[in-house]
Structures are given as C-alpha cells and as structure tokens.
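Below sits a lone chain in structure tokens, taken as the form predicted on its own.
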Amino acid sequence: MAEPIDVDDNSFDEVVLKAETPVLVDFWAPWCGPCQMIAPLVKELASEYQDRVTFAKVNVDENPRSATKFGIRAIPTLLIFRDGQPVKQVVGFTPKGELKKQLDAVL
C-alpha cells in the first residue's frame, strides 16, 4: 500500500517539482480537524493511484516556506503539480469522488 511522502522545505524541489509523475501535495496542520478528515482519503488515492501519481505531505507548522511559496492560506490544500508546476488546487474537505475527478482532469 502506498503512502503519501512527508516532504519538508528542504526536500520540496527535489520530491515535488522535479517529479516525473504529477503529484498531489496535502498541506496541512496537526490542530487541523478537516485535515484530519482529508488524511485517510489522501492515503486511499495514493494507493489507487501509486504508479501514476505521487502523494505528498507538508505540515505547514513546521515548514513555513513552502506554504508561502505556493500562497497556502487555509488548510487543508491540495496542489496537484506536473512538470513543477501547480496545476490544480483543492480547499477544504473534498469527497474522495472530486479529488478523484480532479487526479483524472491532470492525468
């Protein structure tokens, strides 16, 4: 079973932008109850979605940098990136059946 990378700002580029694949990154925070909601939804689509997608983690709380970068206000967020660069984004607690509409509309 796949699981989604805890990536920090350090590690950022190299996971997320230099992809091959596209990747969906949850920003998120401990404290955050929809976050908390989002996580075994994201966990499911990087499953069904292991050899087309990369899924990845950002806890804003200690990685500041990249929320900023990317204009992260609320959480949770989901930024789809191809190529290096966002493509879609997601606010909020999303149905699984979106975010899946959403992986398909970047694949």
Contents of the next structure:
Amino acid sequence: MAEPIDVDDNSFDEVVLKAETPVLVDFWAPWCGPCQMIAPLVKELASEYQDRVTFAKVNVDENPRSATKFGIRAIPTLLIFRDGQPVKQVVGFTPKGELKKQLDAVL
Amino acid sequence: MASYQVVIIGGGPAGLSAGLYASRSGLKCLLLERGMFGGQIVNARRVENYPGFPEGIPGWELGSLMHQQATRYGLESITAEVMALSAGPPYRVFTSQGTFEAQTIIIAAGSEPRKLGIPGEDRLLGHGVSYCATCDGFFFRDQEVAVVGGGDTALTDALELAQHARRVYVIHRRDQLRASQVLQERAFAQPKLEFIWDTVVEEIGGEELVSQLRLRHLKTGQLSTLKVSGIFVAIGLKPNGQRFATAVALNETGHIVTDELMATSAPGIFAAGDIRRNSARQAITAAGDGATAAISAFKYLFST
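I've shown you the form predicted on its own. Could you give me the structure of the form predicted in complex with the partner chain?
Following is the full complex, with the preceding chain placed first.
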C-alpha cells in the first residue's frame, strides 16, 4: 500500500517540484482537527492512484518555508503540482468524492 | 430505492448520538453526513466540557470515537449531501448519493459560520480569509489581522490571535460589545487588541493573499482602508435549516421549532442539536437531543 511521503523544507524541491508525475501535497499540522480527518482519505487515494500520482505531506509546524512559499494560510490545504507548478488547490476538509474529481481533472 | 426506519441528516454529536440510540434499539438506520463525521467539534483543539474526559480530548478524536461507537451496532453512515425532502410519511430523502425512503427523519444538520457576503470573501478563503482562529491563527505570526464581530466568539478569536499576531483589530458594527463581561475585560486588558467601532467591512482586497480591507464608518459614512494580512469572520452561526423549510416549521432565525421530545411540525420528523430552536449549542446538549430524538422516533414508529 502506497503511503504519502513525508516531505520537509529541504526535500520539497526534489520530491515535489522535480517529480515526473503529478504530486498531491497535503499541508497539515498535528493540532489541526480537520487535518486528522482528511489524512485517512489522502492515504486511501495514495493507494488508488499509486502509479499515476505521487502523494506527499508537509507538517507546516516544522516546515514553515514550504507553506509560506505557496501562500498557505489555512490547513488542511491540498495542492496538486504538475511540472513543478501548483495547478489545483483544495482548502479545508473535503469529502473523498470531491478530491477524486480534482485529481482526475489534472490527469 | 433503499428504505429505512430512520434517516439521520448530519454526523455531529447530535446525529451520531441519535444513530447510536436508534441502531441499538434495533431500528434500520442510515446517517448522512456531507463533510466531517464529528461536525464542528472537530475544529476544537481541546474539548474540556464533555463528561468522561477529565483531561479534555482533542475535538477530532472525540468526533471519531463517537462515529466509531455509533456504527458498532448496525448504523450505516455515508458521505452525502441532502438536497431536499418529499412530503410524507413515508418521506423520500434526495441526496447527492441517490434517494432514500424514510419512515422517520432526524434532522441534525447543525449550523455553520455566517459569512459577511462581501467581495473578496470567497475568492480569498484560505488565503487570509478564515472562519476559525484556532485553526488558522498560526499562519499570522507577527502580522496584523482583523476580527469582525462583537460577541463571545469574536473576542475569543481576537484573544487567541493575539498570541500569534503583532496587532489584532476588532471591527464591530456597534459602539459596544455583546460579549460576556469576563471576555470584555480580558479583551480590553490585552494591549495588542485595537477596537474599531461603528464600522463594517465592505470589501476584502488582495491579489493572491489578503492585503487590505475597505471599511465604512456607519455613523459618518466615511470610507477608509485598513492594511491587514488576515481577516477572521466571527459574526455568529447560521443554522443549516433552509433546505428543510418546506418540510418543517422554522422560526424567524431559521432554526427548526421542536417540542421537548424533539418533534417538529411534521409527523415523524424530529430535530436535534444546533439546528433546533433554543439549542444551548454544546456538544453535550446536542448529544442529549440526539438521544431524545431517537427515542421519540422509536415511540412514533411503534405507536402509529
């Protein structure tokens, strides 16, 4: 089962921006309730889309640079990157069906 | 079309408690939730007034435990948004995941933060516009932010934000606050808070992120600009009841009118939690409402 990759400020460019597949990045923090609720959905999607999309997560508490760089001002925020550029974003808890729609739109 | 003895609309403490009671009394029962199971308490960093957790418990954890417990006895729960109800009974519940038949319905759809309804608000959501200071305050360390509102939530948010931000403007449409005395005293004693009275926000500006607000002073009509990087809207909660207005009677604030057994104006439809008139809007009272509603639904099913 594919798990989202834990990305930090140092590995962000390598894992996310240079990736050949689209990457979904889950910006979260341990104190954020809705982040805990969306995490299992992201994990399920990571399995369902494992060959087509890379899944990553960034703890904004420990990695403020990546969050600031992309103007994150609320969590959970999911950003979908393609060719190093953010192409879609989802702010706040969002049901799985809607997340799939957003992913399918970039594939 | 799948048919149920009870369909519960909403998966917060009210709906989950109703589901627990209904399924344990052997009723065929479906719960519909459009977002997070647990509802609004998921946003609470720590719930310290729910009995049984003397050390307090993170809201998301309490919500998840309630969901786990409720689904242990045969309650089906799915993610679906309810769009309309037919006349009945039996009722048809039209949702984003199809139509279900229900002999009884428990409406526990809760409430959500009221919006300002001004330009920029939707566009900049998550980019400086927020309805949850405990969730998003973290991102405004050493910045200037505004809180709109004059009640308990507004002042609680402003005091929370003062822990992170350099300055917090509290913008209120009147010249005095509605908040409790204790909170007012704490707010006036906090030097980072600055009050802007008799004023409304007319527009939220900024390209990618919030950068300024356009304000109007209500008494003089004067317009001004306030530079902030965040705006927290705390002007109260709106019951999610409008969708049910044709099925059950609402009061002037849009809450569902019930009696003490949670019965609404429609036979076999009950309501519980925040959406109900005179709700105390606490997780514990919502849970109590849910249990009462389920017991009432059971009695209704077996006495008619």
